[in-house]
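Below sits a lone chain in structure tokens, taken as the form predicted on its own.
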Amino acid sequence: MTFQQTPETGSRTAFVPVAVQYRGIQWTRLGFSVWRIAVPVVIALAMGALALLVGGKNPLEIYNMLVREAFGDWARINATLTAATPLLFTGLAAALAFRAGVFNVGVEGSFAFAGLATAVVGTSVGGLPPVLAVLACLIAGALAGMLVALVPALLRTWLGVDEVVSTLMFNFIVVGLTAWLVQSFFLAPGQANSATAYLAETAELAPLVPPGQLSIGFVIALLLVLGYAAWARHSRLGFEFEAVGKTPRFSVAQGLRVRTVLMISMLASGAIGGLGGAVHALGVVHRFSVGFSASFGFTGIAIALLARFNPIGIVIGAIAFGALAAAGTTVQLFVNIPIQLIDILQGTVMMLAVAQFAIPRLRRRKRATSGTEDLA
């Protein structure tokens, strides 16, 4: 028998220790979660197989090649984990916001703007020791990501503006703003395309296993996911996030810190997305250029929805999408298949994941509306 503490609910609610029974692993719930993740993946594979059959290819042979190119040896695993690293950050950023009931679509903008901020800071810290140079770049990335999320967070928290619309629009603003900043102020000398200069060597993240590109950024991402798991399960704020996300009206009635939760969720989501952009700049591309993000923020949304905010699911989803991205480009070199096949697989999984998440909510909202009309 253990005890859990009710959250701080203000003067209207007293502290009441509640006895709870330890239930162990809930196998039924775990099995349902696995089933929920497997359905979109199986449907996506079936649609990809259909496209391959229409193109005269053997789906089993292509899929076997994809698995081999993603996990066949250490070099391929290195490439897969490198591709999964930014997705771990963006998936976690989206999951953190979703946990509080906030559908933050702006992780993509935070990721890109942080990449530019990191590149700018990274070119000017050559005189610092490597640890301080990397730390300065990571802080700059996190602050830049948070800055992108600030205005939508204020609009959502204090004016009730739909965060889906505001964060989506901010993505377009960030795309234009970063291109203008690079072209006007930070363009590398002699560069025709919109790209900054390369980072100072002291600011680059060293590869964990040369010559692969997997860096300590992957370890940072895993530590963040572990921290998220502990925070969500054992902290008061984690409990408040879940309460506000599942029952916002009840949370308001109980005096929970709803506005604080909404504000923190969006800013923290932006900061984590920004860290992802910083790690991508420091460990992989070593500069910022137009097209810096390969839709990492949007893919992170699909990962968070598939995982239902579960930290293990986020790791599995990020590695799965990373494997598709890493193996897809190399398989195309050996077999004459269109690279769009990977886009079909990823797009189908994303579409079904969003449908799984949105349809039940729309049904609940419709039932609530019908109930209100009946009472009227």
The other form holds:
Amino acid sequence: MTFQQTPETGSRTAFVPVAVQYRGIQWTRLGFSVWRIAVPVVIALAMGALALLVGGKNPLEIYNMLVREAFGDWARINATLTAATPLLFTGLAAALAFRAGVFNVGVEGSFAFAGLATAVVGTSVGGLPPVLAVLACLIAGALAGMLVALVPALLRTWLGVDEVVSTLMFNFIVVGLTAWLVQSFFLAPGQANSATAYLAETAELAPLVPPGQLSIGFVIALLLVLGYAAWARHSRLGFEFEAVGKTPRFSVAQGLRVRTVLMISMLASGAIGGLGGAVHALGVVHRFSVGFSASFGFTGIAIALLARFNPIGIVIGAIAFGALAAAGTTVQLFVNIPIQLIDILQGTVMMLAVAQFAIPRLRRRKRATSGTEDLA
Amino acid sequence: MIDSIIGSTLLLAVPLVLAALGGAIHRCAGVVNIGLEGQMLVGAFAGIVASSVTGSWLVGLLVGGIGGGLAGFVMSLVITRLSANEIIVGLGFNILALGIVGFTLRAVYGVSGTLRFPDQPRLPRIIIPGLDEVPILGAIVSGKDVLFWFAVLLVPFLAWAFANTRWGIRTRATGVSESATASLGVRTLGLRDIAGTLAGVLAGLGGVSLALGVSGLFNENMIAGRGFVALAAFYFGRSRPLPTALACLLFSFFDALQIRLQTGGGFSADLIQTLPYLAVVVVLAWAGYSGLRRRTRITA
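Show the form predicted together with its partner chain, please, because up to now only the form predicted on its own has appeared in this conversation.
Zooming out: every chain and molecule, the one shown earlier first.
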């Protein structure tokens, strides 16, 4: 990114870097982004193809089938978007924190804890009108998600404790804690496996297109992403997020509100992850059970990293991973391929999402060879 | 009662100690290894397949170690040569390892979840004749397998190697400041790759000890977060060998106690399982607090 100085406004102006806004499409940047995303995806597809060959399947056929199962008709698109909904929330939650340079890997924990909170609140709001019931559940979910992020946020802000390991640890703490809470307080009567009771019908999110499961939650997620895009570009805090994320020490020196930014970024990230958990509980599963989150939080991290804070990238990434998950389960029913194929693809993409691949420098090599020709 | 708790504590501690020491080496070289879980899984899988194909536990042990080492090497290459963030690579690696192992289980062996071979060789237990009958000492030293003694010897050896060998000092220097070490002409990336490979080998051996020593079969969920407990242990022990191993003993004691209490009733197993992770948060908070106090003292 190119910087220019702020216009002269008087004496002792702070030299705050301001991004230059280009008009038109920046082809080099676009090309670089495409390259950065394409390499991990291609390598992942190659890994998956290798696994399929070992399993005695034709990779092209299977990939073709995956695409057809994900986007073939309206019912399948509905299933894909339903699977993308929690990923939109977790991807946004991760991206928001990464923007401030905070590496929140605890979205998974926020998501799961919010699922439990929503399920508990949802079973007891049967008397309220639907709008209020849903609202109460969403607020409970957001608060629960925030609660999970609270301790790492405090440690990071006031004691300078690295947030990566502490948030990672909180994921496991939440797993044990929710299992204990369900087992000893909220167990549904007559249930063999540990799960809460189903929530009141007034609290369920109605499907938008009835046979499919796609709910208003998807719209909420899209609105949140839109809000994030506007906030990041046009608000003071959004600017401070980016400044703190890019140059933390410089931001301290400039008197930006670093502690506020750190605190808000982690709590908001937890709250958005929690909203995701709430929507997932209200719209899809209608209760909390052990294994509530199918590692949505970690997939969200992969999406956020591939998209690098970009809102459009988050939407595309969430839909792509949602398509993989939705199509993978149905393809497994027809052809005998293990669903672990999805894990191989996702794991490879995640491993390589943050890797830096050098772009082959065609131009320089051309110049070098022409130079030698001149000499010859 | 005491004998059986000591016995199961030590049995459960071996995989943890091996993986945690591997993680400690990698941490000393400056990389937080989140992929221990996946490397243990790869080691356990390779170990059980190799040992049942050849009928020898020794081959299983070697192949398990090599498999884990290869996995660690590949992961380290992505971190060092493509300068990717170690945490994300580790998280992705765990998903990838689970995916590859699960896919192979279903596509090649046609089983889902558990792989059990008819006459699976196990790690032999070394029973020391005179001490076997002695009440507590017998439970501590007798009836242990090779990897137990390897882990016991590895702790002082690593402590010595970190303090006295050229490799140990250079590795620690890389961890403290990579740029300063590189400026002295040390190949820091290579050292990190070696540390990552060693971490993989040790985590793989931990997986072998779980598969061939403890259970005698393979299950894709058999690691069950032990890689992350190992992570907790080397954080708890600040990646010094002896404290790390002691932390592993503490965590596996909780584990053994919890199995015993589960049969007796009373405590919640779910809550006890969160103790290692809570311990890490407390250690981190304490380290942050004392660091803060030191910094303010300097400026004051």
